[in-house]
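One chain comes next, on its own, written out as structure tokens in the form predicted on its own.
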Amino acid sequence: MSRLESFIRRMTAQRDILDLVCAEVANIEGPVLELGLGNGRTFHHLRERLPGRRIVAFDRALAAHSSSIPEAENLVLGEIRETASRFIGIDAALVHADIGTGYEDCDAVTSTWLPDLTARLLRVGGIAVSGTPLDHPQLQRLPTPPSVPADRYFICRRV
């Protein structure tokens, strides 16, 4: 599969999953945390799907399109592992983590800290969506929509 086709499949999966979970997240109290703002596409999508909801975005550096930059108080720059740790206990309704690199060695390192961080950011009953697996005893894996290929994206609930 070409890299372009892979990107399209990833974006389609991301959209389908976010549309699915946003309907549920709308009824769960707490902020939304976007781990990996990037160019801001997902932030913009979440803002449209969850109007009025506080969305805090994290990234190493600001690279988002001007229409997709959160307010200064909801933008946290620096190493995500460190900056997001300061939000442990915030009881997020949703944590979306799109910080995979596509390089197995780098993503393996992320997998050593992302699941625990995600579990500690979420409220009980909150939802996590990630491009990398979130194997953790407090995160129960949920099924993805039929349109999403197996192991392309992951949905979990904090138990």
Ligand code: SAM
Second form
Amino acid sequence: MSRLESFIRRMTAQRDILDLVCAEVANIEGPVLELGLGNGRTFHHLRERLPGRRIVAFDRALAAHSSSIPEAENLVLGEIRETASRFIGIDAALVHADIGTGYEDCDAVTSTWLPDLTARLLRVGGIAVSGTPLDHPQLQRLPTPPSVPADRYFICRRV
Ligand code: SAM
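Could you drop in the structure for the form predicted in complex with this ligand? We only have the form predicted on its own so far.
Everything in the complex follows now, all chains and molecules, and the chain you saw is the first one.
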């Protein structure tokens, strides 16, 4: 598969998963945490799907399109491992983590801290969506939509 095809599949998977979980998150109280603002495309999508919901976005640096920049109080810059730890206990309804690199060694390091951090950020019953696996005893894996290739994207519920 070419990188273009792989990219299209990833974007389609992201959209389908976010649409699926937003229908449920609409009924769960709490903010949304966007780990990895990047260009802001998924932030923009979440903002459309969950109007009025507080969305706090995290990244090392601001590189988002001007249409997709959160309010200053909801933009947190720095290393997510450190910055998001300050939000432990916020009882998020949704954590969306799109910080995979496609490099196995880098993503393996992320997998050592992201699952535990995600579990601590979520309220019980809250949902996590991630491009890297979230193996953790408090995160129960949920099925992905049929359009999502196996092990491409992960959905979990905080138990
Ligand atoms: N979902 C975004 C979108 O739709 O535009 C794209 C996110 S992009 C793939 C990943 C972003 O996460 C990058 O902007 C990168 O700087 C950020 N990132 C990755 N790991 C990070 C970390 N450990 N701390 C802070 N930012 C990180």
